[in-house]
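Shown next as structure tokens: one chain only, the form predicted on its own.
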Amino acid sequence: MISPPPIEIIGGGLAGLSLGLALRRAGVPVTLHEAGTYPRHRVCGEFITGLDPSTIERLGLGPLLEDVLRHHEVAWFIHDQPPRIQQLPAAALGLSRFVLDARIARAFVAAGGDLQTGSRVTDLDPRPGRIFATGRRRGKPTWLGLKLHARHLELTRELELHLGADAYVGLAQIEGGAVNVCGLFRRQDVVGRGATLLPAYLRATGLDRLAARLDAAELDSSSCSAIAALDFDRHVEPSERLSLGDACAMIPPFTGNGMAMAFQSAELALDPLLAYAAGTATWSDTCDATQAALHGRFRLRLASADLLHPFLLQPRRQRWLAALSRARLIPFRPLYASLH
């Protein structure tokens, strides 16, 4: 019996880890290179929306998500207006990346995967059997993502979204009674470092009430994370490289859909890769089939998020959004459906 060809995955985020786990459980040899180590904190909203139970089952994630928190409502804070409460059509899942990534990494190794941590691959040429799950593409140094965990921070609902001047910030309950605070900000001269940087940005963007709430909370300085030069892709581009997760396309974080898209991209690549491993498809066929599936699944979602994004960031459009919200003219459910 001929052994299946080995698969090499560069990048150990959610897409790379979950795909590696599913391939190993199907008997495919997999080596995964990750520049960092586990566990580790990442700039992330840390709540998952739009993840189908079928995807969880296909990737074998069920046992790893058994204890996630389930969020059913989100409170939108638009300027000084009372919060608008949105009922989510399906529960969002709350779990930190610190816990989740490490769980999947352990499961991958237990399934026989070769996990190379602290391994930064410098040769990034595409080749048969090589998959790129290397995270976001670098963009212009316009936007900054900041994240930290806080305790003793009471929420209006399980999820909150606050709009500021060229900024928005999401709060989400995670495990252990903590709250993940994650924001996207237009870069500016702000004085602060570590746990003081995010509150300083809140004040600089007009979110003083939220900053005061953080001042009264217990901030976990070890969780502070930052990421610069963020860019958001409008669509999946054809490429000679097989790219998944944020390396394929990055959706604006207000959707809460980035983590789901990482898992979904792994699921969409699974059958073409299994065909390649079985010798019934060439690598070129595998790349074409995967890219066609990614484009079909994410095209409308990315376009919808791109259309909405300026209304959450630009002060003038935020005022329109606030007026529509007061008049209850924002079609939250159709918007949610288009993003998932």
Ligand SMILES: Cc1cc2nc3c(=O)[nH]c(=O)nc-3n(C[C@H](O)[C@H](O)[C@H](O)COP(=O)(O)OP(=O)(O)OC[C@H]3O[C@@H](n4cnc5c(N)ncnc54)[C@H](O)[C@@H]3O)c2cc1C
Given for the second form:
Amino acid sequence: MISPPPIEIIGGGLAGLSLGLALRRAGVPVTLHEAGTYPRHRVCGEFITGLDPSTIERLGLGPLLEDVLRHHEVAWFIHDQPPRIQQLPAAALGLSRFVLDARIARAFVAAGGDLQTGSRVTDLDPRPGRIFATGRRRGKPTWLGLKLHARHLELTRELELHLGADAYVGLAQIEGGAVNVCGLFRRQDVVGRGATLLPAYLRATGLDRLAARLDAAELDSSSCSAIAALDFDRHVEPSERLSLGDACAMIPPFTGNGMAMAFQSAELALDPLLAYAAGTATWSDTCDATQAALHGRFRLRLASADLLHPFLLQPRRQRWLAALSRARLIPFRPLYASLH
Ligand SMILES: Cc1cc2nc3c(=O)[nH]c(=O)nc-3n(C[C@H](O)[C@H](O)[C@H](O)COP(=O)(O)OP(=O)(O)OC[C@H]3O[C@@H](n4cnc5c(N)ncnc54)[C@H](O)[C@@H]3O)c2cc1C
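Switching conditions: you have the form predicted on its own, so give me the form predicted in complex with the named molecule.
Let's see the whole complex now, leading with the same chain.
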């Protein structure tokens, strides 16, 4: 039998790296192209919900996640109400992307993976053996993501979520006593650069108290990151194209589930790709089997997250959320239950 073309992964975020690692540990040759280098800061809330031990084990991530922080509660700050505390159904994991991505990249290389950093692939045509783990798709320039790390910033709980006008911001405890501050904002004319841009956006969206807390903290300007043109629309994947992680579907960030979805999509692709590498499945069958598995696993959670997302962003709908919260009915339990 003719051996199938080698596996080529484009994109070394969590989906691409974890898939590459699992394939290498199964003896499959893999080349991974990553446009950037490691370590690097990324716009991300840096807490992971819904990541099961079975996925961690299947992808061989256990030793890399041994020291992660475990967060059990979220403090919701909705308008001027005192914070509402919500217990998470399972602990969320806390670790910076600066550490996490670099750790998996090192493990991939140690497992014999061919990691090409600083290698942006420009010919993006699908072909057998080629996997797209290229992250978010670009959309209209409506939404902006900003993040930075802070020290000496005391938290009410290990996780905080603050709702502003057309904005929400998450605070998460990460390693080394630092706090990750990350927000999604509707783009507007705000003056600020580097470490001053996030506080300026907080003030512009009515989150003055949070901005004052940042003013009193020590901000790590080297961690400042921004991304624009986020696309939350749903796309149908053409057949014969295998996309994983955000390249397949981006879940609204408030869920803290995008990273788990990146890992889970790698896990779902693993068996079809092993069959392809063994020469027992065609590329077309491999893409079909993976796409069906991704659709089955993610459909419900994407639908519920899409439904709730406007309630976090739009001031009129946030008033509904505030009323429910006063009645101690923060309506996220069914969503969290669907994230695994
Ligand atoms: C504001 C915001 C907050 C978020 N907060 C959280 C959170 O708290 N918890 C959570 O779980 N998720 C969160 N997410 C989502 C999470 O960051 C993503 O779901 C996750 O990073 C997806 O991983 P990925 O591997 O698919 O893509 P990425 O991590 O984006 O990796 C894609 C990689 O592909 C590379 N690449 C792209 N094109 C090419 C090319 N042509 N050639 C070579 N390389 C290429 C890029 O350089 C990048 O490294 C948040 C997202 C946003 C926007």
